[in-house]
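This document starts with one chain, in the form predicted on its own, laid out as C-alpha cells.
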Amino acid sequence: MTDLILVLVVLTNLKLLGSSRLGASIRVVAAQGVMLGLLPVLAHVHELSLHFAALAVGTVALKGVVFPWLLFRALREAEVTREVEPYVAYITSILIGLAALAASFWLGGRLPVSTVEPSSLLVPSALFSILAGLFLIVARKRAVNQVLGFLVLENGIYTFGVGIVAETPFLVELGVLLDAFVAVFVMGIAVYHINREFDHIEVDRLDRLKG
C-alpha cells in the first residue's frame, strides 16, 4: 500500500502539471492530501501509536478538506476555471517533469538516509514532489496554482519527514501542517483582493502596483 500511495502521488504530480483547469487541480491535490495521510500509519505499522494517529488524521483534515474549501472559495470569488496562457506550455511542462522524476530517482538513489525505509520509492517521490511544486510556483501566473505549488512542496516535504525520520517531534510535523495552513489562508484572501482590484488573478500583471 505505501508504494501505491508513492506512485499515486507521482502520477498526481505529473497531472499537476499538464492540467489547465483549476478545480480539476485542487481535487487533485485534495487527493494527493489524503493519500498522504495514510501514510504515516503505513509507514510505521509496526510501531502505530496514538502519534501517528493524530498526525494521520489531522493530514487528512487539513489537506483533504480544510485546503481544497479555502481554495475552492477563492475560486468562487475570482471567477475564473482555468490557466490559460502559463509560463511553460503544459506539454513542456510535463517533459520537464518526467525529466525532474529522474533525477529524483537518481539522486534519491545517492542520498545517504539514516533509518530503514518504508519504501524504496519514499525519497524519490518525496524530491520530486518537491521539484514539481517549485515548477508550478514559478511557471504558472494565477494566484490559484502557484498556491497548489506552495501545497505540492510542502506535500514532498512532509512524505520525507514522516517516512524516513521516525523520532521526528509531533510538534514539528504539526508546526510544518499549520504553516501549510496559514500560507494557505493568507493566499486566499491575497487571491480574493488580486481579483477585486484587477479582475483577474494572474501575478505577472501585479507591476501596476508599481510607483
The other form holds:
Amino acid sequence: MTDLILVLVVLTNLKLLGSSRLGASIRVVAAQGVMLGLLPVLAHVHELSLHFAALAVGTVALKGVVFPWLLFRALREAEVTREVEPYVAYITSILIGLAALAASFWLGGRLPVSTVEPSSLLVPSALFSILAGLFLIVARKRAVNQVLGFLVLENGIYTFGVGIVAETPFLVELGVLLDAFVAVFVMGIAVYHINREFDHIEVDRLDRLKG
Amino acid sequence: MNALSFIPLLLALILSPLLFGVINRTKALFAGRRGQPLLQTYYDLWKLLRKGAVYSRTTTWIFRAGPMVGLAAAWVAATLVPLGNFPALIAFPADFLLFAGLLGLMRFFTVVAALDTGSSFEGMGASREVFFSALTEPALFVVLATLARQTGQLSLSTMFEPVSGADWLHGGPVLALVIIALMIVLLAENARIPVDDPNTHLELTMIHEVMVLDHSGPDFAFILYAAALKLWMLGALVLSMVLPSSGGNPWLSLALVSGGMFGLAVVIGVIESVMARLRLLVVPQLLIGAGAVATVALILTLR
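Form predicted on its own already given; the form predicted together with its partner chain follows:
Below: every chain and molecule of the assembly, starting with the one above.
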C-alpha cells in the first residue's frame, strides 16, 4: 500500500512536469499532499498513535484543502489559467524528470539510511520529489508554478521524514507544516500584488525593475 | 509444439475482425443507436475481395506490394503472440524483437505505399504515422524490457504468462504501470480515439485512414484485415497481463481469453465514446507520457 502511494507520488510529479494548466497542477499537488498525509498512518498501521493521527489530519487539511484554496484564489485574481512559455518545454521536462528519477533511485540505493523504513521506495521517491520541485521552481515563469514547485519540494522533505517519523518530535513536524503554510500564504499575497502592479505574474520580468 | 499452440493463431485469424464489430456496437449503444451488425467487418472483407482494384498510373509496384507485405507481416507476427494461458505457436528467446520488427515492417510498407501515390494528403498522414510511431515504439520496448527484467524471460510467451494474485501483491505497481503504458500503445498503434479517430474522413485530422485512401478492392481488404489482426495481437498482449491463470484447463482458458478479448473491445468502445480525440499537438505528450510511465516501471524493476 505504501509502495502504491509512493509510485503515485512519482507519477504525479511527472504529471506536474508535463502539465501546462495551472488549475490542473494545483489539483495534482493537492492530491499529492493528501496521499502523503495518509502515508505515515499507512506506513505505521500497527503502531497507530495520536501522534500519527494528528499529523495525518493536519497534513491533509493543510495540503489538501487550505493550500489549493489559497492558490486557486490567487489564480482567480491573477486571471491566468496556463503557463505559456516555460524556460524548458514540457516534453523536455518529462525527459529530464525521468533522468532525475533514475538518478534518485541510483542515489537512494547508495545512501546509508539505516533507519527502519516502511518501504524501499521511500528514499528514492523523496529525492525525486525534491529534485522535481527544484526543477519546477527553476524552469517555470509563472509565480503560481513556482509556489507549486516549492510545495513539491516540501512534500519530498516530508516523505523523507516519514521514514524517521517515529523518532521526530511532533513539534518539529508541526513547525515544518507551519513554515510551508506561511510560505504559501506569503507567496499567494505576493502573486496578487505582482499581478496588480504589472498585469501579469511572470517572475522573470521582475529583474528589469529599476529603483 | 502441440495442438494447443495453434489455438491463439486460429482465434486471431478467425475472430479478429469481430473486434471492430464489438467496438462499433459499444459506441452505437452509447450514442443511442442500434449500430451495424456485429459481423459487418466480415461482410466488408467479403465485398472488397470480390471487387477489382483500381491503380493510379502514377503508382509503381511498391503501391501494390504494400498491402500484401502488411498482411504477411501481420500473419507472421500473429504466430509469435501468446494469448492468455496459451503459449504462442513459435517462441524463441528475444522473439519480441522480431514481433516489434514485423509491426515496423508493416507500418513501413503502409507508409511507403502511401508516399508512392504522390498525394500530398497521404504524405501528411504518412508523416504523422511515422512521427507518432517513433514515440510509441520506445514505449513498447521499455514495456517489453520491464517484463523481461521482471520475469527473467526473453520470449513473448513466457514474458506474458498469466499473473497470479501473488504477483499483484509482490509487484502490483509495476504491473499496473505496464498495463497502462501498453494500453496507450495499443490505442496509438491501432489509430483508436485519443490519438486518431477511425471514423473521421477529414484528411486534415486523420492519420491511418488517410494513408490508405487510394487502396481499393482486395488491397483494401488486406489492409482492413491486417489492421484487425494488429488490434487483436496488441490486445492479446494486454489481455495476457490482466487474465488470471486457469490452472491448465483448456476449455476454461478458451472461455477466459475469448471473453476477455471482447471485454477489451468493449473497454475500447467505452474509451472512444467518453473521450474526444486529442489535438495533434497534444498527442506527442500522451505518447511521451506512456513512455514515461513505462520507464517508471522499468526503474522500479531495476532497483
